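Take a look at this one chain, the form predicted on its own, written out in structure tokens.
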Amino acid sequence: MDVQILAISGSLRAVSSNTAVLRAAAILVPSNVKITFYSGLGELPHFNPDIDIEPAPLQVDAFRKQLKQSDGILISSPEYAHGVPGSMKNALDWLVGSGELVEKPVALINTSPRATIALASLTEILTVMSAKIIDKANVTLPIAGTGLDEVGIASHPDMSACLKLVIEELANHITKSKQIK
């Protein structure tokens, strides 16, 4: 059973470790499981409820489709002032009364073990979303600061067998609630 996962970095740096660390975790994957990457999540327009009524905006509404095509999503997303990212903040609150991530299997990845607040803070919002966070699939690897572009972190033995098992945990329980239905 084929499996979709959408990879979204809270980071719009050219060149970001949380970036880096889903490219990573795509050249690992299994035969049976494919890594979308979103990469409007510098375009969206700012969250206003004014405006989020149908049809949304051209860039909210490719955004909610590619959630929709996926099984389930892999987040890295990087910490500002002991917060989760403005933009990352911002495409979340766009998904808050549509429902995309509701029971949508989510795993996050940390790309720095300083970085403790945002992650809770970005556990919070999702479990307040009613996003379904598998708690296996929940890593921190230590890449910020390091150097390693994707290449490196997939060829790196520790940090690619900690990818190797986010997927794993993630595609086997969206496979489970494939089943299920």
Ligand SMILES: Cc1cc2nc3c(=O)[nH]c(=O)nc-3n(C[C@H](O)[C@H](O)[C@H](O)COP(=O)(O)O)c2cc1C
Second form
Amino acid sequence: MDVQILAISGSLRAVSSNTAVLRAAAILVPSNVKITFYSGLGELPHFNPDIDIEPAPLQVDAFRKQLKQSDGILISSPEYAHGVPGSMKNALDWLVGSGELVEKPVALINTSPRATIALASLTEILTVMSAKIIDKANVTLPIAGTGLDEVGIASHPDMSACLKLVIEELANHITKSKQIK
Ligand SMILES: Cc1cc2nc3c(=O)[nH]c(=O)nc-3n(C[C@H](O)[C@H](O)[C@H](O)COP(=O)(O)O)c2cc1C
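The structure above corresponds to the form predicted on its own; please provide the structure of the form predicted in complex with the named molecule.
Entire complex below, previous chain first.
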């Protein structure tokens, strides 16, 4: 059974450890799993309930469509000033009313062991939005500051093994849910 996963990096940096780990995961996926990347985080308008009406802003509509077409989400986000980056929080705010994250299986990767506050905050935000965070697909890997790119991460024995497990746990959860439906 094919599994469609949308990867979202919370970093807009061109050379980002969070984007690199998601790209590494895409290298490591089994043949039945497809990872596509959401690349519009920096282009979404600032969330404003006044414009959260039909028709939605084009970028918001495209984001929501990509989420609807995905069976699960893989997020990796940095911590800025003890919080979730503004662009990431902004993107999530656009989904509160429209509900694309309700019951959506989510795997969270944290690339910095010291970034615990943003991770806790992101977990709380996703939980209150009724996303289904898969505990076993929720990992911290010490990647930030190592300079590893996606190929370096994907060929690192421990990191690649951990990433394969994350994908396996997320994909297994999705496959089981599809079989029940
Ligand atoms: C403005 C700013 C604030 C930051 N605040 C924190 C912080 O509060 N806690 C932390 O652990 N790291 C903090 N960092 C470090 C980033 O989270 C870290 O560099 C991360 O690897 C960036 O992810 P990226 O490589 O995917 O862009 C901060 C970085 C910047 C630029």
